[in-house]
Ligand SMILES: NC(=O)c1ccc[n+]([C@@H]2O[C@H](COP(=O)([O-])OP(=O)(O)OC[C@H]3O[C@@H](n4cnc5c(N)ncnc54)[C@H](OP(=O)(O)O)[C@@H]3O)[C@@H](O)[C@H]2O)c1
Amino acid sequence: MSEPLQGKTVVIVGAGPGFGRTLALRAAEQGATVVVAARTASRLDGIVDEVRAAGGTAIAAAVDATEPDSVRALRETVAQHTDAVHGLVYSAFAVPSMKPLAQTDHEQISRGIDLSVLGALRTTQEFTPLLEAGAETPDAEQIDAAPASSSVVMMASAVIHHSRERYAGYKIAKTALVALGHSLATELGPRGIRVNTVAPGYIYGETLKGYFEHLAGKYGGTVEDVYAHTAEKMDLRRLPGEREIVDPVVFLLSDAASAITGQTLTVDCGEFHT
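Mind pulling up that one chain's structure, the form predicted together with this ligand?
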């Protein structure tokens, strides 16, 4: 039996040390050729080495998703390797202000929107022709067959479901990203491209562990205390690990999700019932 991403090329923009690295390894294990893109070339090279050591295929390409010329150069690099892209994951993220709106200058909010929302838009627009080339043309005479579509997955956050103090800048950007996903799904669906967002509550990996260490230092206590306090709000009394966020993304990239577009999948161990 073939793997779910066999024969597909998947581009991950904003490939960091946690989610991005784990997704690259998992997507390659599931058969994809993976392109990892972000600003830190040394980290990308490390991810590529790990994928190759595990028997997968990957290339690294530096990109700054806030720079149109850089996103264009990424697309040109990818186009040198392939005529078609089947999956695009937009995960680029920088820690937002985490201050009340009254103390957040508009420039900070704009920067969050530029990276999270406009970065996703300019990347999707740049890759649309390659994504369209990755989709099968529907056969009008075979209405009961599901043609393979291409898939864009944009990483939102369960912050879209709450309005807690200090999360406003992050919420504004991620909620706009969900709205972008809806509109792109409408516009790109006729070209065979699905667009969905995934909203993790937390991803218990490198980035979050660092944040919990910061909170433990700031308020006293240990990382385990911060984890326990956070996890008590979840139905499952724990936080999702990287693989538990990555696997739903792999599902949305795969043809098993061929009829799913314009959706937001919340993955949060049951913190919010949406």
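Write the structure block of the form predicted alone for the protein whose form predicted together with this ligand appears above.
What follows is just the one chain, with no partners and no other molecules.
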């Protein structure tokens, strides 16, 4: 299919300037109407302008996923434009505490869980009726056909696969997010809603390049040296770019993934084998 998301409405919660922007542009290119939502409303206008300039349809809405009233307001905004949602991507993110657990304030861990896990739950709960409206229930006469379904994709992290020092708080939140996805897949499956998780490793975009520049300045060498050292751990000897994380998400949103639910897809150029 040239436009696998044609006619679908996709809501992206946590649509920042990196992954969220790339996903919005790609989903719109594939035919979707995209709703971009994030706490920093000023960032959203630029994304919407880019989508529209490329010929797509986009709507911007501010949301704080830690506030139930804000999530409800987001759903009400979306409902003013459509009576059905076909895809929901939850990628709200905050920089985690990078301290050993013995030195980590419990409140920091709680905030991470609130945003990553409870925020995903609040958003999915609020959008379930619209997602159900976007799913087609198979007829008994068409039981062999692959029915359309709605799709929720939650963005976890490859941190779930390791226990490196200082990543504990982040791993706790993202592992809980995966468990949430499993349970929601079981509960929402009968309503035609699929729930999957994508766990990226490094995403080589502007944010990571800036971090590599910091490391190069701190320890000596060049950004290329830092990249090569990091990529040595990957089977493909390179890091995935934003588009390589986005395309698997688009696949899970599409009807091509109609039989896939309750799964976690790791996208990391082969750093971990799962």
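Rigid core here is just the name for the largest C-alpha set that superposes within 1.5 Å across the two forms. As the structure is a prediction and not an experimental result, all values here were calculated from the model. Positions refer to the first chain, counted from 1.
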| query | finding |
| --- | --- |
| Exceeds or equals 2 Å, Cα of Val223 between the two forms, core fit | yes |
